[in-house]
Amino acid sequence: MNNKVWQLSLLSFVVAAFTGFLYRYGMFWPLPEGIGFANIRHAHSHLMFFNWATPPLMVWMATAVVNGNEQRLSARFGACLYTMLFLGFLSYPFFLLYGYHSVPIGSASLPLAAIISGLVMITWYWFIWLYWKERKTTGDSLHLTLYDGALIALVISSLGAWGVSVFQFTDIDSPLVSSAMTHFFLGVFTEGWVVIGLLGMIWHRAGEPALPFEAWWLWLPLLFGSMLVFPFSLDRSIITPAMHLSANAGLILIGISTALHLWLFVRRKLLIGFLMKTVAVLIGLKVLFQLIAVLPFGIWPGEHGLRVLYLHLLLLGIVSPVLVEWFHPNRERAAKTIFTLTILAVLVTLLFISGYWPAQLMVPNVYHWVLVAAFLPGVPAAWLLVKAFRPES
């Protein structure tokens, strides 16, 4: 089960990295009729949340609480994880074609890819749900105390995006609450959600560490941190200076535990080779841009280039690397390679387009490279999901 979950996220990165890629394209030339700029990010970023960062690390935390018993996997997982992929890719068309806009249907009107995005919300509650009755069984350790804290984020983050949706039903006009919920929502998911399931599964293949310090300083900082954030991501000028407060506080939360997670990484080499050598960098990165963020530069997160740039780094930069280096060990080893360049290549291209590249040293026909670059993560994907299908796989 482990390889068909893996092949179907394959599948949706794909075709994530060409709908970034159609995205680019319509810079230069006339998309289809009917899809808009914000259709496709729509599209764009809900395969990413939905299908790529989603079921893998489910999997992952599965395998864990069944002790690795692939029958089990299956008999207890299986409908919840399929349900939820399936779910990821019939939302993909709705969003692609009319984004957040509700669809005639009949007499009727309603809103397909936000009603689907719910449905979605719930297998994330079945599986919870699943992986709770099989923890009972377990014992504790680093990796199941960071499943469970990632767990606790995939949770608290849904409410915002509740939120959302109950909003809209009310009286009350104000497009910053709506803004909030949705940035609630994404800061907790990525920062919460993704960033604490993704250290448990390195965690889950280095063993049991001893720790100098108490276990809670790996997770529980993240968690209560990424509630903390959203305020990074609205309009600088509507901030209040408690909101930038809470903010600051948050990012160094965020940070510190990190930067002890990096620490222990790096001391125990458990980041080896060149996949992981790079995103061991990025991780160090991504600290570096979240401290340097609370000091008094003028440097605000959520400017657009910004806050494109950085959400590129963690879920291109940082999880897929991981993902593709845990489900295919020790083998592709050129794919892979292939792959984490791309990556780079397309971090580069964000990176100069962020509005922090000097003007002087910008590259001549600069949305050109953003183009292709798109277009390249793609390749060495494809190429996974062919080697994925092969028995010895």
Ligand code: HEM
Given for the second form:
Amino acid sequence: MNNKVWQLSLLSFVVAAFTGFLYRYGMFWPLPEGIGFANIRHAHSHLMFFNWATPPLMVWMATAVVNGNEQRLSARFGACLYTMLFLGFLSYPFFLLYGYHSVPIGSASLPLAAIISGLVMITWYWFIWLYWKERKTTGDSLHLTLYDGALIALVISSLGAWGVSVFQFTDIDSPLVSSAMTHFFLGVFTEGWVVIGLLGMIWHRAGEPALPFEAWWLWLPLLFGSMLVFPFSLDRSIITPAMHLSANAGLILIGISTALHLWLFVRRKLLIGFLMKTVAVLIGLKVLFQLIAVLPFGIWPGEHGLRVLYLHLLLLGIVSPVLVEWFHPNRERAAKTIFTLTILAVLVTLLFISGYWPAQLMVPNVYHWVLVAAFLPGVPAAWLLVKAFRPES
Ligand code: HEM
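Provide the structure of the form predicted in complex with this ligand, given the form predicted alone shown above.
So here's everything in the complex, that chain up top.
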């Protein structure tokens, strides 16, 4: 089952990556009738979150709690994970064509993408329930503790997303509250669920480290920090000093915990080979970026260009190569190296258009390079997908 889920996740990556490219294409040439930038962004980001970042992490978690028993894995978790992936794919055309708007069906009109997203979140709860049932029978280890922490983050993040839906039915007319809840979801989902889960995956394969401090340092600061950073995504002019202070505290907490993991990885010599060394450098840059954002240099992490760069540094630069390496261990070296290089190309071009790249060093025709780079990662991902279909894979 691991490989089937992985194939579907890789397929999602290829489709979502092409959708990201379509966004850049639309900056030069007319987009297909009825498809706007906002909807393309929704379709891209939701498919990446629903089907790329989530099911592969869950497969590793499920494998851990069934002690690697393939049959039990399929029997307990198969229906849940396939339903999750199916709904993720189903949401894609609705996000692309209608975004969060209602779709006319006969005499009614329903926000189908939002409804399907709600169903996806229900499959997350379904997974958590199955996980806890199995978890009771397993012992304790760092990776299981991290998996537990990641799933707690997933539940907490989903509350933000439900909050946005419920809020639409109240009389309170405040775009600020709705935006705060959306960004609360995004923050806890990325810094909490994805990051803690990914770190769990890394320790799962590496084995238990000898810790010179309490294990909670490796996840609790990430969990609490992820809940505090959302004010950075709001308009800077409306942030109160207390909100700014708590968001800074969130960044520091996340930075400390991530730096501790990085230090342990280096001490255990886990980050070997081009792909993992690149991941190590990007984790270092992530920590550096978050700590610089706390210092009074006037950097606002929520600014559009910087936010897009940071999100891709984390989700494309750190998460994606680790997933590829973990599902293709010791094989497809060329495809994995090219995948990593194309990701670096995307990140460099995003740095150019982040708003912080010096004008005198700007590359001529920069958006052409942004367009070319956006096309690249889908190619080695498609190659890996073909490889994943080979029976010997
Ligand atoms: C395969 C390479 C990728 C390309 C070419 C790409 C491209 C893009 C583009 C063009 C945008 C819109 C940027 C804008 O609004 O200015 C975007 C936004 C976004 N992407 Fe990606 N992306 C890639 C990978 C990923 C991955 C792996 C994830 C998550 C797992 C991801 C998550 C997001 C999110 C959440 C946004 C919305 C950002 C925001 O407006 O706050 N992307 N991406």
